[in-house]
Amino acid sequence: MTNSIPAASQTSLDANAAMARRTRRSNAIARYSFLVPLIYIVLLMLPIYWLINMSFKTNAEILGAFSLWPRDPTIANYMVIFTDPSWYSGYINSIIYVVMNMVIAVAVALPAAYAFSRYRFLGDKHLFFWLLTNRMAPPAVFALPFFQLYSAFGLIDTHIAVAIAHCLFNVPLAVWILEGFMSGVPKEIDETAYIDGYSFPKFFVKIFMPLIASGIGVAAFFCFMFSWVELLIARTLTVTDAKPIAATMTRTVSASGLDWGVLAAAGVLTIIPGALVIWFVRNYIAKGFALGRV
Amino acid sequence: MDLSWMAWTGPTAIFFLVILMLVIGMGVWEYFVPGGSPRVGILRFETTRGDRLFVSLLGSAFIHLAWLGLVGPNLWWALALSVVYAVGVFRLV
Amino acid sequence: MDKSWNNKAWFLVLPVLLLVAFSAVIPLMTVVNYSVQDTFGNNQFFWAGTDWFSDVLSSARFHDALLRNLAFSAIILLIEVPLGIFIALNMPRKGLGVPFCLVFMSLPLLIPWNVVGTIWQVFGRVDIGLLGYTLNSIGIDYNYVSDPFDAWVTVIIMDVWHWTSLVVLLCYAGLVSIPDAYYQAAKIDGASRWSVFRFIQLPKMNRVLLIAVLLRFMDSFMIYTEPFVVTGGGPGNATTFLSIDLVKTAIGQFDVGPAAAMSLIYFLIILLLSWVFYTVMITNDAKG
């Protein structure tokens, strides 16, 4: 009996002793934890890097000699899309239908989005499961019926044509990521401004959407990312009035003996807005990417 | 505003009618008798009429298709399998 | 949250109906309406019948379309979450790290995807690529141009640095929200790492990782832009998905039938797909 409690009290400290080894070992892996995404970012960059490297060589040093860095850098092959017009005019229709894109798939989304996820009403459920069909769909199922759709309403080669098309995955989409941020709000703050005597038109737009703004911008980054993104329906639209970038580039691989630095400067170009803006939204990335639900 | 292109034949206007009467009738249907009577099935979730309907029509399409590839083109019989499936869904899913 | 019954909410949902009713519906029944007709061009129809769909179903080329894209789907979500959870694991939770982490990270995630098939069609090429060159210069034998296998290789490692991001950022946005004291309990009871993992961390990561799989599967199933731009479809029809197949039918060969019949057989295994989607997704809302 007398010698059981220095027994135990053994027990527990070779106990402590195996956790705090145990600890010491976490702590040493923990250590050089920083090493995996670390390695996983310079494995991403590295392509990246290529076709940075490729934009600044000109075409013979591309073709001629493998070189890790350009030897002789060079601006010429960003002069040649900044002074040709079928180069520099895809970036313009782009940027003109993915902006109205975003503006109409915002509007139309905020009070929808409202809806859902204030009310109840008939059919909410399958209505908001049609939606998400609507982002599941493979755009390659539409692309015939939609050349003679906008056909018929005379729309084909015009910009909103491309951006009412993109609505059918954008409106989808921003509706869920609204309606995840308006979720968040209580409902306490609309009863209250009803009381207050504000109609609903008013309060939507001096209270409500004050109060989820970062929302609206996390959904507008979202639309303006899928419709920068989406060649299929965009090509299959446009003729040359309103081509997108990502088309005039396609058209430029098909055709032979290219020129490798043109295309990795123009490729260079189309990077360049997402890197801008996702400083902005690198906190709700994740929530955009899971449709609201995070 | 010239609309041929859509190519509208007797037998699809037929089926798009039939689609759009069902789901104006569930329409009303949970307009008189709202909630739409959720309960778990042998699916083992919720599910409302709105959901048996959907999965009547889908499981339909299915079935005629699995027709069409191993049976053969005569598909009033997948039909009538398809109506025996929606009842059977309506009635336990 | 309690919601109210208030059947006015539908005029804040009709602006939203019509705009996608109109890009979904109508092309949508255009493409039934196709399906069972047969076309010359200038409008004139003719009926077909069921024939277009007997077609499809016993053609060789589209189980093997199917087939493929099924196998490419299950690679990509084998390596990709797996991936995805070890590196998220491994963030830090803390500190200047975090947002630079997140920012390279999303990085690939924003490249339009022609320009993601650009990159790695100029990547992987023998001549002036990085990744072709290095191999060749150490002795693998690899070029994606004309080698089935090696074209599957590149594919694959496209799409996985292309989307793995998204895996990492889900996981990671289920991670911070665990508690620090769950931490410091399993600290306290002398949890292993694997445990530690095995009961706190990857229950918390249930909801994110559904997500993301279901995420990924879709996507992948619909893949279009990036192996076209890559492969075109090649060697021969070695990775030639669905959506390629498709759109060479229907805007290559102007089979009109045969296309709208395809898509609207790819249509229903999409829509199961989704309705199993968000099925699962609202009973594991409700479940919270």
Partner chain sequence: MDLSWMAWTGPTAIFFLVILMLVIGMGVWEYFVPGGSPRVGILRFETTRGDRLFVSLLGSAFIHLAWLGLVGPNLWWALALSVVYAVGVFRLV
Second form
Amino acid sequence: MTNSIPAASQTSLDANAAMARRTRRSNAIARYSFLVPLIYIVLLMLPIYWLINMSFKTNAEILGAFSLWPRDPTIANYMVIFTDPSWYSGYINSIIYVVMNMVIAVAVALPAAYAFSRYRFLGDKHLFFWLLTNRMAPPAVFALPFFQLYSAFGLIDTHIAVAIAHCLFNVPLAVWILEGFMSGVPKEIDETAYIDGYSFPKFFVKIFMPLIASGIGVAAFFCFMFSWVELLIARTLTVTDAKPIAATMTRTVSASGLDWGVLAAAGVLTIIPGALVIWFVRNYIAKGFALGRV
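With the form predicted in complex with the partner chain done, generate the form predicted on its own in the same format.
Left out here are the partners and the other molecules; the chain alone remains.
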């Protein structure tokens, strides 16, 4: 009996020491855990900072000595974009066909997503999965067919041509996202609305759409994002009148070489619309990445 007490005490001391070591280790990890997201944010923001830095420099300073900030800041690069029609028209063209695509894609995806969410029909699951395979295909696969088709109908170098072409991969994505949000709405709401005498269009617009307003915003954001950054199809289907800013940025070669400052300023201005859209739907982006299932 006398020997068992010291043994038990030693075991308790060892357990307390092990717990103390684990606590110190956990505190050390928690103390330095902020370094991982901090390093990630720095690496993420470094290219953006360098782009902004270059946009306020002249070509001579960019190609000259290394500097972390502009030694002689200038806004001449931005003035070129705001005063040259070949530059600012690219932003106008991009915004026009991106907004058109966003409206068309969401308008088409809403009834399609409702059908997948509320009804069961032959091959519905296979068709639902097949929709997303259009997003998996590279745009280069569809560039030539679109070019020949739109040439036959005289739609080359028009905004609607690019907007409709981008629906090929934006509509399936919007259907997937909206179906997830719609599945989270109980079907009893539909039945209650019908009992109260609501017609389907009135129920869909006045009751159902407000319930999935966040999903519509997320779907519109993703349509905007993919249409805004897409270059190959937009460049293939446009020449001058509807040429997007992304295509204009690939043609900044002058007699003295690349105009680095103007190109950097154009890049900064290209980021702003996407950042504004992200700001407005920032609270719902996680649901969008999970296709509305969180």
